[in-house]
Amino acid sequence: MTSEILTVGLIGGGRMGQEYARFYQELPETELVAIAEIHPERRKVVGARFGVEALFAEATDLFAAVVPDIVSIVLPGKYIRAAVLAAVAAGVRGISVDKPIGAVLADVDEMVAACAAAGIVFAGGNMQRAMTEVQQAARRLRAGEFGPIIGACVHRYGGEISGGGCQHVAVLRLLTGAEITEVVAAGAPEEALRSNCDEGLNISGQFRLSNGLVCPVFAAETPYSGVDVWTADALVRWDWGPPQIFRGVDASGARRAIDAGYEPAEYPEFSYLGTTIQSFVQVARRGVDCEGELFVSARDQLLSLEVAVAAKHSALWGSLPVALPLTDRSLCLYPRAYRWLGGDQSGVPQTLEEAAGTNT
């Protein structure tokens, strides 16, 4: 690992942006040098909190003054595309974006293509597939420690299939080492299905995977809420935390939980946000040829969006099987207002005390 320190620009100084800033200041390999934040009072207190003097209202203003090595864009979904394209035009080495990456498939395609054409590492944001334990479980599955994968299922793919549901798809793809090639879905309630937003939409059906498996998707209440992947004698269960591992059965015939023996994260306070950023920084140093090593890539976020769009439209079209990749890139699915517009515009603004880190 080189000792090079990467300069960082942060676009978006809201609640999650402040968590990014905290970690970048904790990480010895990075220096946070500039922040863009539209809210003037928040911009001032966040700058003071993190000791950053280069403060700007917009991404374009920031890039006109300074071109950092890497930039993290932590904005509501509506504003991500413009900030990504501004970062590409500025010539940064790496860009990361928080989730969800967008709403219209064509808009996300444009961002991905622009970064690829410019040779810029394009990373995804704060997702549980980057969690140290999830990554370790996936490596063990790929190495064949538990035998061949013979099944998988998704629990409670609903509520917001583009926002929070992007986690299910990203973890499923990682643990199975497979892509989703077809979606068949039913959706409820009807008013949520007919909306252009994912809020309140619950999906059941199945995903067909590139490894030949058919993965049931449950919207109804089950004891679990994540992703199960199993072999002949083992089960790996991600349920919004470090995956549980079961191997064999006990005297009653029930699965037996084993000590997973995970190695701890370097920065446990920051959980998967920390490992997401660490992966981004390491790959940005080495260049776009190493983009496949990202724990979370922009492509991961695009594929999560694409599956959500396919699920909604399969349900709208009477549970019609929908093949991936989708050919109609004008299709879209908007996340709930807080994710799309941010707290200031959706009725949950952040106080200045919280932004300053003094709200206890």
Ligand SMILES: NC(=O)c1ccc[n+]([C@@H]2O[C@H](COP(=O)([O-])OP(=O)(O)OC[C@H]3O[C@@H](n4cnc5c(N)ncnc54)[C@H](O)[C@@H]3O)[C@@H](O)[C@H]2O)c1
The other form holds:
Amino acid sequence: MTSEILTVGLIGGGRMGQEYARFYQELPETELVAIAEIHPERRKVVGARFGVEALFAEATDLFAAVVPDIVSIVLPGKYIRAAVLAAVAAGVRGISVDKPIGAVLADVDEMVAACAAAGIVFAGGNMQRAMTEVQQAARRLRAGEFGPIIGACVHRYGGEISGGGCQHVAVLRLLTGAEITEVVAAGAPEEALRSNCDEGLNISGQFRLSNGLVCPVFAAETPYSGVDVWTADALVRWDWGPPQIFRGVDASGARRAIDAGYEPAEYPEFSYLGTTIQSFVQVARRGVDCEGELFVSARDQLLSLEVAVAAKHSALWGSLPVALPLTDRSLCLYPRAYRWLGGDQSGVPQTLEEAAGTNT
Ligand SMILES: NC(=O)c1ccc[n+]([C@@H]2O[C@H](COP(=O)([O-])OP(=O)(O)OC[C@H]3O[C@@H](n4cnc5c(N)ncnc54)[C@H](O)[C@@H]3O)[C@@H](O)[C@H]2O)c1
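Given the form predicted on its own above, I would also like to look at the protein as it appears in the form predicted in complex with the ligand.
Full complex below, order starting with the chain above.
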């Protein structure tokens, strides 16, 4: 069973899709068998680069010809929903998407419900939450190694709270083992707050957590830009990378950083993309009953979007406390143009040399 090789379809052969392809080729337990990429020249070049002959324009074309065991959808946000529903209709065993998963809550609900109804593992994307050191720090915190968690805060929830900011929410939930139940926020600048896009939007306020804690949220760097979680004796600080761990204080009374002693990742060159995909492959092989073990699930990405939507609306409504889950599923928050439409439609197309991997 464990030596079973899973066939993989890749939907979207752009910059990030090529990174997925590189890792699937590295993993002995997967075989990349088909690629859907709408740009005809890039499709050819990427197919040749990865030795894949089954090349298609779109997801529906790919599934009409082949149904891989699992599929990774690495498309600009606007196109993710249609590809997920096509993969569900085709009957794959597992689907992964990259971040952000969507813009309208109801659209993401539809994808999650379709996968659940069909018994398909639905994983999220390349997120810091999946980094082996973040997972190890979370396991130790949650096992009580440092004592009960008594505080948490988020730094630099700004710039793009649904795009890049989805990382903060995903890490906070993992480290604390708690859900966000209420958001109270203020936002700036006014133009960003009034638009339906998260570009340039900075959010300050607080998240109420299901474990009773109230987590301050700072829009600015403080000078940190990630998530802090602490106990009486220790601080775990995720600041985009392996979390630092502090225990006790030194002679001057300042927190003392300790060697966290993390086990290294099996494929360090691929960092958290590698651990994201490894976790997806392992869970897809074992089936939907094990979905809770995913390092990043589609539900994690839905919750990150939901918190961003709640924060923006709390700010818009005069720092009104907004309870989660949100009842109005028509609410939305779009990511910036590159994430929503991709490089070709936002003025930064990838060259064929880059796509071929020959420009280094
Ligand atoms: N997790 C991360 O750290 C991270 C980093 C960068 C990008 N991303 C996300 O990855 C996704 C893709 O980003 P990218 O940098 O690869 O963008 P990109 O523009 O380089 O690539 C997107 C590719 O999708 C193709 N495409 C568009 N519509 C298609 C369709 N309907 N069917 C098939 N192919 C289609 C485009 O031709 C292009 O080659 C985005 O959602 C982005 O937000 C995540």
